[in-house]
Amino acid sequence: MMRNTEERRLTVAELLPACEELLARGGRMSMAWGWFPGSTAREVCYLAAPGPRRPFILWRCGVTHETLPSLAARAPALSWHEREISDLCGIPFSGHPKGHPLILHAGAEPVMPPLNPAYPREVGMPFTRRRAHAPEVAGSDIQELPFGPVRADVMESAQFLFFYLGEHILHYLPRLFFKHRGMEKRFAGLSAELGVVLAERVSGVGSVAHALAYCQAVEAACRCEVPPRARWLRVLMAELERLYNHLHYFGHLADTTTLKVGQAEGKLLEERVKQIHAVTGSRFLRNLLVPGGLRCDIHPCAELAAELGRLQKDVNAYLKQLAHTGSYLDRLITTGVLDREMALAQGATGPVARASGLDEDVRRDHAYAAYADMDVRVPLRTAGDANARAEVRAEEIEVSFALMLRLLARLPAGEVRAACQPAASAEGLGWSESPRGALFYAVHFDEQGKLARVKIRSPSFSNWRVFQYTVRDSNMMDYAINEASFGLTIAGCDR
């Protein structure tokens, strides 16, 4: 049974109506998963979310030899994970809008479905190159631009398909997967603890909230209970990486908008963020986290209250020139607008969500950590544009300032890990709000107390499928903006 879920075991036939329940009550999907919990059996989890300060549920199908119903047409948001379920675990979902291979590209023909445990190590998967699924668009004055995957400066790969006329984009398409690493299958037979050094890489910008989300999975089926300190400190981590996290988006934004002194001065504030991570030994925050807690101790020093006080007024007097800067807000509002209804039947996520008025934040709604203990203002928006997304993510800026100076005010003394064993076939799930939005994991272990299946759903995964919807009918000119409003990773999509 998988911890921190209410579970329920679904016939194929319930899960439609199951879902149609789900949404009515005003419920949402959140990832469905598949994997092969014996040799030859295969089994479909759905996550469902009821609503606010309401226990997850998890629903579980057997499969067979038969397919799957689709729930795509009906609840939007998991068209990727099912697409993605049929690309790695070979189970077949009839009736899908956009039927076509997701992580795939054209031309691979794996001997068997990927996450299959038997899959061959040794054996590549064979490819022959094949033209990629494109939409037909008639019109001789209609443009097609393939733009990528290798693109300018340190952009990670991935390729985007526009058809255009003018500067108008009637389509949009984008194609990522180039760099999937498979993550998911790498976990496969590693302990617990060596699991969070693997969690830590799947996004290099998002190494603590993929730790806390694989550790507090780990710690759900193990039962442990972490110590009152070590929760207080990965509220701290966590914080900290908001914020770099959120400061190099701007300095991104103030570059597309051709602001080059507000892209040189909001990388400047990241890099004195990651500064500031010297107290953990890390500008990237790794190898402290483990499943029961912290690897060791730290001590934050009374002068760590006094600089987070300096920065914060230097970060404020920024966010006030960009906000008072015509042309950088020219240039965002209007731009991409994401309204509610899309943003929630899409699957929106984190600040992309807020922006469009969906009131919705782990650390509040699914308290973790320490912040139970602590008020977690959530901004929104309705504009759902781009201004909208950067005004959401300045305003939780000065929330994680507030969070960190209440935080070393009040930190508690005492240990800082528990033991942590895995017992046989022991599973659970655990999640943190990531600087881009919720960020879950799921994990399966197997009889020896190994990892069996490890599944992530990453913000990027759903922000990247959203994301295209406020592409269409708007203006090539726009598209980078558009693009760095968003802040998605395309390395926490492949992973």
Contents of the next structure:
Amino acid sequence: MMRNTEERRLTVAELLPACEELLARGGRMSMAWGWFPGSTAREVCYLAAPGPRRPFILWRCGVTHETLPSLAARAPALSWHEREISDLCGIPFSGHPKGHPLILHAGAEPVMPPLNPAYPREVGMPFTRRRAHAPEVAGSDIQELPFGPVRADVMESAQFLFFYLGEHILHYLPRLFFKHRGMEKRFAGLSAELGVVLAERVSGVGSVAHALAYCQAVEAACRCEVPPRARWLRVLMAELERLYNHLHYFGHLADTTTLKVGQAEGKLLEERVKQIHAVTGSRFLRNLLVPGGLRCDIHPCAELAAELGRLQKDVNAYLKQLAHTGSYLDRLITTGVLDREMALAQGATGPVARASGLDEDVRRDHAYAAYADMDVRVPLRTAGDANARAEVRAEEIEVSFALMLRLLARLPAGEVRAACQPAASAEGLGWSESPRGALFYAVHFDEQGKLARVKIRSPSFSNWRVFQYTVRDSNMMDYAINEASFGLTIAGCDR
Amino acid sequence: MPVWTLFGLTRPVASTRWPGEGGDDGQAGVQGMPRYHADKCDNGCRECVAACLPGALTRKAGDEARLNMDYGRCIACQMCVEVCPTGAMETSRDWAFAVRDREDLKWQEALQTPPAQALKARVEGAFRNSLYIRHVDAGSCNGCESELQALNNPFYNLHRLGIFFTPSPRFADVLLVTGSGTYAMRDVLQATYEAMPEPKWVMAMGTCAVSGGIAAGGYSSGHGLEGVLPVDVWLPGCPPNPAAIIHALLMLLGRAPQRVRGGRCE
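Same protein, the form predicted in complex with its partner chain this time rather than the form predicted on its own?
Next comes the full complex, this chain leading.
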């Protein structure tokens, strides 16, 4: 029984009708994952979101047939999830619009599906690179550009395949998962407490969001009540993380629009936030979260509020200056338009979704930590272009400052950690609104109370899928700006 | 863009003078690798070994009471400090952990006399004041990239030290690698190294690049650069902070001394 969800068991035949009914009522499919609950048993879990503020529904389907029916044609947001399940759990889906592997690169030959518990723990996959899947493109003067995986400057590794004619991009395909480290598998066998050390290192710039979603999944499984002070401090940490990520985003966006002073100022403001973090011991706010609360108390004194106040003044001046720079706005407005229908169907999340008119934020809709006690304003735009995505983030910075300053003024005293012991075979779902969107952790414990399966749905996984549709039929000059405006990570997506 | 010019001119100088005299390294409060006090580790419990996710702490074969501590595997998560009942592990500010010899990251009972600066590859005079880096992410969590990107922010202002990032391996002197080396990045990494002209150096940055860290092994991840590329500087940390990266680069150039020997920071 997975806590934090309403659970339903479905047979293979019931999957498609259930999906159609959900979509007809305005719901969305959030994610799907496979796992091996017994030595031979296999199960696929689907997470359905029937609508804002309504509890998540978990569909569980034992895999007894050779294949499962693909739901990707009806719910495109599930497309990558199904391909991941095929690659890592060896469960094929019939009728999938794109059948080729997603996670595993062409030439990787695991001896058995890697997530099978019988897979030898320390044995790497044999790999001889083979030509990767590429669409057939015919026509004169069409150029093919594989860009990456080693790209200019300091970047995460990924390859982008462009087919273009002059400036015009005809087709674009991101080739990700060069960085696939098998992080989900590494959780298997760990204690709940050690798992958080791993969760903090799935995506470095999302350390808090990942650790928080993980902790909340474990706490749900253990029916653990986190003390109020810890819940409030968790909000502080999550908002501090949002702040430096968003400031980095503006620095990077200014860079792609060749605004050098704007870039320097954004990166400097980011550095100031990281130096504020360091009072907790880590520039990434690591080593604090743990299932049950916090590993140690932090005492954000009056100094922190004063420091944030000074920072807020400089951040406001910076963002105002950006919003009044014609050359910068010219490059953003109408660039990389994602319309509402596409955002909804393909599973966009976070600022990207909110810039396309999807009014959702799990901090408000499925409040966790201390967000229920706070008024979280959710900024919204409908233009769906790079400028809308930047504006949503600018307003989110404002909201973050307001939340932090209000919270610091009335932080409750008391304990910061409660006991958190998982029962045998406990299961839980946790989520958090990372700077990039909704992040989910699904946690299954085994009979000894150790982690058996941890599934991570990072917002970048969802948004990379959406992103490609905004590139096709755009032009090469705008690509870097468009990519920066999405603000994606690759480590979170690749895991 | 006169408005932005004015905006820039009205701001004070943001760059630190560190490592110059009186400069701020910007790392106040940052925790480094925990210090191991062997004299306080006496009851033979296994608490820290069980709490060490990347396996930096292991039991010494044949000696029930003693531990092996390999800082090349340490992610500074401070779990060992929390669980140790006798205070043998202590939180420290030791983050300048760059070494030339991988063995120097392993804690040693007694310090041998320091080797007579037998450098694997000496950086020649011409490179000492101008160094070009090609970074390759071989499967990191992006924490290392975040800190590398920070080097070019106005506070650290890496350019002032004559060190630059270059897009092309053809122009690079140093290959700076982050991440454990996943199966899909291994051939890419090798190709980048081969594309660099001689003389060239390699720096393994972050615990993942040194030993694989938390991602070591498994079906798709690697064990860092050992046996993959000839490494000149090893810099563990999860991630190493920007000042630690600057120290490591200056050490490679012979402009800063190595601070760690036998797993102890001066």
